[in-house]
Amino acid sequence: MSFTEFLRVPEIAQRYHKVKQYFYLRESAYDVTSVCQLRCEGCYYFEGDKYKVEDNRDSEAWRAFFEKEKARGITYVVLAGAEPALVPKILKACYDVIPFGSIASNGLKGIDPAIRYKIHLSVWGDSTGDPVYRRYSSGKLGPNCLPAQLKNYKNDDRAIFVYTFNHENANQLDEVLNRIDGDGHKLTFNVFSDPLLNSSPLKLRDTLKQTREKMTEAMEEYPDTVIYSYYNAEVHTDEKSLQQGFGCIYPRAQQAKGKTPIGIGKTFRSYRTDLTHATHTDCCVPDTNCADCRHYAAGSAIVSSRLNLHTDSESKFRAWLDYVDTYLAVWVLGYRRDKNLYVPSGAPAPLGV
């Protein structure tokens, strides 16, 4: 069957036209502050040298900057850094100009409800593990962030919890998921990816299969809470990294290989807190070791851009549609994910959305 023949299947055609509406999104990433209450194991912000620049704290300068980004064609922003919630005026300046985006936060401080961005709340483990992986900037054991996150974002439709699997925390998911489900929130998954210059003990080594099984178990037990697909699980726990499996389209990777940028490679930039960027670090997670990258943000662009690798069978095309549907539900406020179109052999039929 060909691509056009796949679209003759009603459920496939419906899903394709649903996700195609968002193909216009053009994103860039912005570190908005170098200040944070915590120092998390393997935190990419404090890798490399990007945190060493001087913060621009003038919200009006940021507003003017985002006007230029809008004029450059950027329609979606990813605000990160150390902790964006600590610079509310800059968040507002961005939202006033580009009203489509997301914020990566530790959740210890709430964000103005008027800022209608998706808010990604990071979770590193259960009540035992989270304080070990996330210490205070003073070096003391950190808090278990989940209680504060649940309190600060109670009944907040912007929030989605992001559980990062590492080499040792797969079995810590149960407590976290039970609490998040009990509060009516949604959760998705990330996979720890090794920093480029500072290899971490949290790098997944022989636990990729265990991680995939835990992801699948969670999806099937909590179908209305876990925003993930079977294909997401396969892709992000494969022995091959995203770059090895699909190639990377971010400017950093394109430049390193001497290629002419295509797609997001032409427009994506990773700005530092002083409003500068450098092509050799323009990537969704600039200081990740590309050979180990399984990061959920990277996959959202890399896998979604590889439609051409998913059209040789109906099964692969269904899997790709599930992946894009999942990515949009994670990153776009108000987008609702549908049931899986692709179910691997031996897995139960999908129950939820």
The other form holds:
Amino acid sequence: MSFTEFLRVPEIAQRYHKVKQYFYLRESAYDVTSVCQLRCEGCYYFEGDKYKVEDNRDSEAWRAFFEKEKARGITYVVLAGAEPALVPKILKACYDVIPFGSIASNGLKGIDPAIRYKIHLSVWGDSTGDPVYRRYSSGKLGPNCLPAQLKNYKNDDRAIFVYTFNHENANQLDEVLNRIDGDGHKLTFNVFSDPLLNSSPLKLRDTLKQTREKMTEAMEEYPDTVIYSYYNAEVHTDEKSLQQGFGCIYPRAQQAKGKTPIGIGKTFRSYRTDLTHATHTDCCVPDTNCADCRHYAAGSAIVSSRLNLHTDSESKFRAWLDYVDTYLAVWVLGYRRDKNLYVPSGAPAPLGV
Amino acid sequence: MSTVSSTETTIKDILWQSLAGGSYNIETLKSQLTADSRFDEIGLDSLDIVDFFLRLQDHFEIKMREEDYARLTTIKDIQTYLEEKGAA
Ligand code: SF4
Ligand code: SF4
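Return the form predicted in complex with its partner chain of this protein as a structure block, the form predicted on its own having already been given.
Expanding to the full complex; the earlier chain stays at the top.
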């Protein structure tokens, strides 16, 4: 069967039509501050040189800058840093201009409810692991972020928790998932991706299979809470990195390979806090090692853009649709994910979500 | 109608099928699109362009290499490409 034949299968056509309405999203990423309360192990922000620039703290300068970004065709912003919640005026300036986007936050401080972006709250482990992986900048044990996050985002529909699997924390998920589910929130997964220059002990080595099993178990046990698909689990725990499996489409990777950029490769920029960017770091996780890149944000762009690599069989196309449906549920406020269209053999039949 | 213009019409029809259900004003695009319009300049999104190329492959029963995507930026480019492949 071919692409146009797949589209004659009603459930495939329906899902394709659903996700297609978002093909117009054109994203860029912005580090809005270099200040953070924490120094998490292997945080890509504090790698390389990008955090050494001087922050622009003038929210009106940011507002004018976002106007230019909008004029450049950007329809979706990813605000990150260090910790965006520490610069509320800049977040407001951005939201006033481009009302579609998300914020990556450690959740220790709340964000003005009027800013209707999706908010990704990072979780690194349970009450034993999180404080060790996420220390204060003084080097002291960190605060255990989850209780503060749940308090700051109680009943907040913007929030989605992002659990980063590392080499040793697969089983710490149980406590975290239990609390997030208990509070009626959603959770998705990230996979620790090694920094380029300073390899971290948290890099997954022989634990990819265990991680996949844990992801799958969580999806099946908490189908309403866990926003993930079988294909997500396969892709992000494959021996091959995203770059090796799919080829990365970000400007940084395209430039490194001397390729003619297309799509996001032309328009994506990763701005630093002084409002500059450089093509050799223009990807969603600069200073991450491409050979180990399994990051959820990277996958959202890389796998989703590779429609053409998923049309040689119906099951691959179904898997791609699940991936895009998941990506939209993670990044777009109000978007609801549907049941999996792709179920690997041996897995239980899909449950409605 | 010449063979060339009939191929052009077919390519455009396939393009409209690709863009249906997306976020475009198809009527406006129809009035803007010429054989030389660059897809990115008239605001086509990259995934819609991939959808378009997949439909072209099915219709003309050809295999396109991914490297070709970046250089096929107009209807005219595609027409020439199909002619070179003996598919038009
Ligand atoms: S909270 Fe985020 S920005 Fe701050 S150190 Fe941790 S990963 Fe980095
Ligand atoms: S780190 Fe990941 S997203 Fe960035 S260029 Fe490398 S493969 Fe692409």
